[in-house]
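Presented below, as structure tokens, is a lone chain in the form predicted on its own.
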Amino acid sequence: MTPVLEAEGLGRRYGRQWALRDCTLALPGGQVIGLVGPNGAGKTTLLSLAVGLLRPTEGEVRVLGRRPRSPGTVAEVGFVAQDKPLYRNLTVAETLRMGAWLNPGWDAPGARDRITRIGLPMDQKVGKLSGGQRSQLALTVALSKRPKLLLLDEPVADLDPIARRDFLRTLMSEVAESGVTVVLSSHLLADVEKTCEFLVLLATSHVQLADDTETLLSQHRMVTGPRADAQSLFSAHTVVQADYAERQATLLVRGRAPINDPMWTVRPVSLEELALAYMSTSLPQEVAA
């Protein structure tokens, strides 16, 4: 199956600063994919390259098997930018009519139904809508293109908890009904953990993780034990993060080999713990016994 988004050595530089570097990915279709990382990690840059708003400095990216700016790709990709760029002086109804005019495959009945369900007044100016209402309208416009791939750049970052919950419910309902593939960029790890089946983690402008979330969680464990014995774990596993107290060490390790030493307590890792650990800039140094 052709990946919905594929990058090979992809990079984008602004002057001397790399916003994204050596990005190689193959994202599967039919899933909700979480794109996480700290501010400045390259999330927005990756999405902007994928929709053709930016051109790569190096490497290439293909979306639905084609270049981002090809006519077929533009028609099949929905995008909600972080600032949700809607025309503030248009009403909700005028925004939908403009969407129909710009998109040949526009789903007018579906757009009206979504607006009715979320309770947006058709005659209300976009500029008078709340943040949550603007987010719902932007999502409606993107979904009404009937895209095969939907890219969302921090769509709930500025929403209160209730508006965020409503937005995610609308999104997941659409995924269930239409099967659209979603790439959801977010720094809200709890939302990613609840909604995403595949995780891409960027840090320091590079891809640190890209895999099925269940696979990633099964590969990592949190272990706690005597600091003096930590050296043995460094030799047998990849230690992603290490925290030390005077006599105790707590380590996030990656590896399939079992840890059978009774001196160590082993537990599963949460997606939030996993993501936060990989957002650090470097792997921990080995500790002296």
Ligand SMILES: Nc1ncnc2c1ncn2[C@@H]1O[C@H](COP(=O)(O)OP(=O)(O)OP(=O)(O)O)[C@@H](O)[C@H]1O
Contents of the next structure:
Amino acid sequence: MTPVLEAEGLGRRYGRQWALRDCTLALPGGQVIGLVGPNGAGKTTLLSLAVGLLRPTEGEVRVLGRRPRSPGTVAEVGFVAQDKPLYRNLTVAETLRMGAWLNPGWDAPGARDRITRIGLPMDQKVGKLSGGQRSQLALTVALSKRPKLLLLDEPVADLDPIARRDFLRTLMSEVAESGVTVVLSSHLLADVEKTCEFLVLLATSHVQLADDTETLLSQHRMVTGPRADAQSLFSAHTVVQADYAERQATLLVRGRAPINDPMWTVRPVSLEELALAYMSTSLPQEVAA
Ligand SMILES: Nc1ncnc2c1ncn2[C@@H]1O[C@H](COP(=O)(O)OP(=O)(O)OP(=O)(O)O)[C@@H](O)[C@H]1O
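Okay, that is the form predicted on its own; can I get the form predicted together with the ligand now?
Once more the chain from above appears, this time first in line as the rest of the complex follows.
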């Protein structure tokens, strides 16, 4: 199956600083994909390259098997930028009419339905909506376009908890019903854990993880034991992160090699623990014996 988003050696530089580098990815279709990473990691840069708002400095990116902005791609890819750009002087109804006019596959009943459920007045000017209401409207427009690929840059950051839960549910049911692929960047790791089947983690402008979440979870374990014996784990396993208390060491270990020594307690990791560990930029220090 052709990946919905493919990057090969993709990089983008601003002046001398790389915002994204060596990005090679193949994202599968028909699921919600979480894009996470610390501030400045390159998430917006990657999404902007994918929709053709930015040109790569090196490498290439393809969406739905084509170059961004090639004929056909624009209609099939929806994008909601972090600042949710909308025309402030249009009313909600006019915004939906414009959506219908610009998008051949526009889902007019679905759009009206969502606006009614959210409780946005149709005659309200966009400029007079709250930040969260504007986000809701921008997301409605993006969904109603019925894209094959929907790229959302921090879509739920300013939604209240109920609106956030409802929106994420809507996304998951859209994926199940229409097969749309959603790539969503977020700092809310608990939401990503609940919603996403595939995770891309960027840190320091590089892809650190890109795989389905089940595989990632099965490849990692949290191991706790005496600090004085931690050295032995470093020699036999890949240690992603190490935390030390006075006598105890807690290590995030990658790989499936058995840890049989009974002095170590081994437990599965949560996606949130995994993401936090990979987001921290410093490499784990081997313990001084
Ligand atoms: N227009 C620009 N000019 C110069 N540098 C930029 C520009 N846009 C982004 N950058 C830099 O590129 C890097 C990546 O930025 P990007 O916005 O992609 O990060 P991000 O992961 O989306 O961050 P956040 O989580 O804070 O939104 C940062 O160091 C940022 O300062």
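Residue numbers count along the first chain shown, from 1. So that the term is clear: the rigid core is the largest set of C-alpha atoms that superpose within 1.5 Å between two forms. Treat the numbers as computed from the prediction; the structure is a model and nothing was measured.
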Check your understanding: With both forms fit on the core, has residue 169 moved 2 Å or more by CA between the two forms?
Key -> yes
